[in-house]
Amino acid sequence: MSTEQSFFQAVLSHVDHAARHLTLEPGLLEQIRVCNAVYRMRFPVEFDDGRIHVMEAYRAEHSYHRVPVKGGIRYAPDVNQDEVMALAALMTYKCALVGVPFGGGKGGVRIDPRAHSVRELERVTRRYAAELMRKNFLGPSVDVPAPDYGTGEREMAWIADTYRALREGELNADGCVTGKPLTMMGIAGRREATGLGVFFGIRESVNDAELMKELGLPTGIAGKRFVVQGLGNVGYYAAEALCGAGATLVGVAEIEGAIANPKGIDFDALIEYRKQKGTVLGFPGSEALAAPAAALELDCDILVPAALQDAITEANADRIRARIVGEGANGPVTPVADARLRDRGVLILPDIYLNAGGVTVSYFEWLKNLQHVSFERMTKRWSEQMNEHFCDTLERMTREKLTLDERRVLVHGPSERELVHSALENTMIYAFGALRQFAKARELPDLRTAAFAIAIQKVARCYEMSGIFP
């Protein structure tokens, strides 16, 4: 008989196992836990073949000690409430953990993306994002929405196009939603930002020199063997960069089915493979394996569950032979095979702490919606300025006169996409360090534990100086 719990409840488990080594007025607690506010909605759109189809969806805004509220909208057939609930409390958790200023938010509509034209998801998502609006549950200053599974930059255009014609003359519109294209004040740098998060928090994690001795596991990603599940933006960026750090790939798992090759996989191949063919199976010098969730028990050093929640189990848990779970997913461990895999040794590095780079990059893309300024335009002049007269110094000193790309290298001055690269490196470096010092100081079992007692404690600050909780 299983012993599993509801998405919204394994995430309170978390809550709950966390607070144990807090001190916290039982209320303040409560508060925290508890989701303040889910809208579920009913709408009618009419489909290209004339039928009009009421559509469900949801918008869950879990905590307000911040605002606004932060968190994706994702399009899947089988969203429901819980899943809202427990992915914008783990979002309140992620944003606080690594120091991102809003509160957690999570939307979904229950439709198949895959099964329907562009037209019709045009009018579902104009139309939620109506309602949305008709309860105030979108706004630069209440709610700020962004991609999630299933959804993307057209639909945050779609959005913010709908926002904007509702909201007539509002100067922060362009700020109602962030992973918007480039052409409608997006930021370089989002649509990479989930997976290159995940890279930069396990590169930190296998440069820890005590962490990798008590795996048995020398450091550096170089040579490491990794599988990943799934090949969106997370997935795809993680994997990507993983394999450009010399990380071997020797396993991939996707809708369609999934492969494995010790030897290695050339990521680049197989996604021209993908894109010509539509799968990954049949890819040369690849095995198919049985089921996509095989490839979650490969033999390898990191296993990136990049999909959906619920990836590792108590049914499989006892079968995953990697010695690091870089969570890309929300949720991809339940707490059981959480349990499980750390009883095994198995690193986890926790979901609200590997996959914060979307929102910590958003946070970016609305902070340039809101200033109406991009962060290049008013840097990289000054800096190349900077620069040229740091090169005519050094030639001056040394004598020594400087060739044509040295000087280009060396007067570059940085572009939006990668500021925001440097900014989103240095948050994931930062927020692992007090991670690893908070776990060694309160002497914490593992990382999860550590990531969620830090985010409560901040929350819990904000709750105590807004004077609610004295």
Contents of the next structure:
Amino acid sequence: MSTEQSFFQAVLSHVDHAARHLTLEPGLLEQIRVCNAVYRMRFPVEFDDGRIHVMEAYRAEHSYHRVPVKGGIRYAPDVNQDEVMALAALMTYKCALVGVPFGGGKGGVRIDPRAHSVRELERVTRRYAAELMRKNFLGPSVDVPAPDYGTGEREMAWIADTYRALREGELNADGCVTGKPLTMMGIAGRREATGLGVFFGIRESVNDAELMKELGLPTGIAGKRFVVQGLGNVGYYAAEALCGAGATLVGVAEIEGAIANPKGIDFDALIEYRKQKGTVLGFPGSEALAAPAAALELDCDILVPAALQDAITEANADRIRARIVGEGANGPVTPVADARLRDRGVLILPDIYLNAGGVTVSYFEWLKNLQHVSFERMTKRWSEQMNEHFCDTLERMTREKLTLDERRVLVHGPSERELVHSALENTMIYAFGALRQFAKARELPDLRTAAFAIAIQKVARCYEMSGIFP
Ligand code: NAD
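Now show me the form predicted in complex with nicotinamide-adenine-dinucleotide, since the one above was the form predicted on its own.
Next comes the full complex, this chain leading.
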């Protein structure tokens, strides 16, 4: 019989495990554990065949220790209340860990987006947004969604447009949702933010000599063999960045099947192949695996599950051969599997740290929306002028002329994307340092426990300072 828990129970077990290493008043811990509000809605939508379908959807707001709450919207056929509560809770801890001043939220619509036309998806999304507004579950100062599994810029654009239409004249309306297209006051760098953050987090850990010594691996990304599950928003950009830094992609799992090639898979060629053929199967030089999940068990250094929760459970944990599991997805490793992997010395980079890049850049987008101006607009020209002065002074002092290329590199003022990438990188580096330091100082057994402990402590401090808990 399975000993696995529900997703929300699994998050609670991580929280309880970490809380044992802290001293917290029980009532305060209980307030941190529970989900503050869940809105379950049913609404009718007319589909293209003229029939009315009753949709089931949710929005969970896990913690009001900071507002607005923030978290994605998932479109999947098995969305349910337990799942959105778990995902909202993870958002609370993720935001606290990386210093993003939001509570956690998450929404979901029970729908398979692949089975619907664009017009149907638009009607569902706009009605969902309107339903959220009816109960004050959407707005720049209350609850700010973003993309998650099954949604992207297009859905965020519909939500922003619906909000604007129903809140005529609201000054900060653009900040009601993040992950919007650039033309609708989105921010450059949001699309790749989560995957790029996953890359930065993995890079930090493989550059940690002590950690690599424990795993018996050399330091550095270059030459490491990795497998990715899911080539969606998170998996695609994580894999692209890992390949760009010299790692070798040896296995890919997608919904239609999985492939392997121990000699390496050309990532760009695979993406082009899948675009044309609609599948990863049959990619030249690769071997097709029996089932998508078989890719998780391939021999590799780093496994990046970037699809859905419960990818690694008690059923397959003992067959995982990777030395590092980088949780691109939320909750891909169940608590039972987590314990089994750790017993075998596998390093797990926990979701609340590793995939925090998305919410980090969403925070920047929200700030841009409230400021009504991009960061680049305020800094670029001034930086370039100062850099010109610097180059002139350098040439005068050294009596040497810079080459045109040298001058171009030194003078260049940062674009919005460059600012976003560097702030994202800084966040991931800083959070990793804090995690390692905390784990060492408290002699914690693993990075997940350290991540939850840091996050719980920060949320607790926030409640304590508010005076609710003396
Ligand atoms: P997505 O919809 O863009 O992509 C998910 C991909 O996984 C799809 O291509 C899908 O076909 C594939 N997939 C589904 N089931 C699979 C299976 N069994 N095996 C192999 N592939 C499978 O979703 P996403 O936004 O990349 O989100 C993926 C995960 O990352 C989710 O757990 C999500 O909560 C988490 N996450 C997303 C973001 C974000 O910014 N999008 C941020 C943080 C965390």
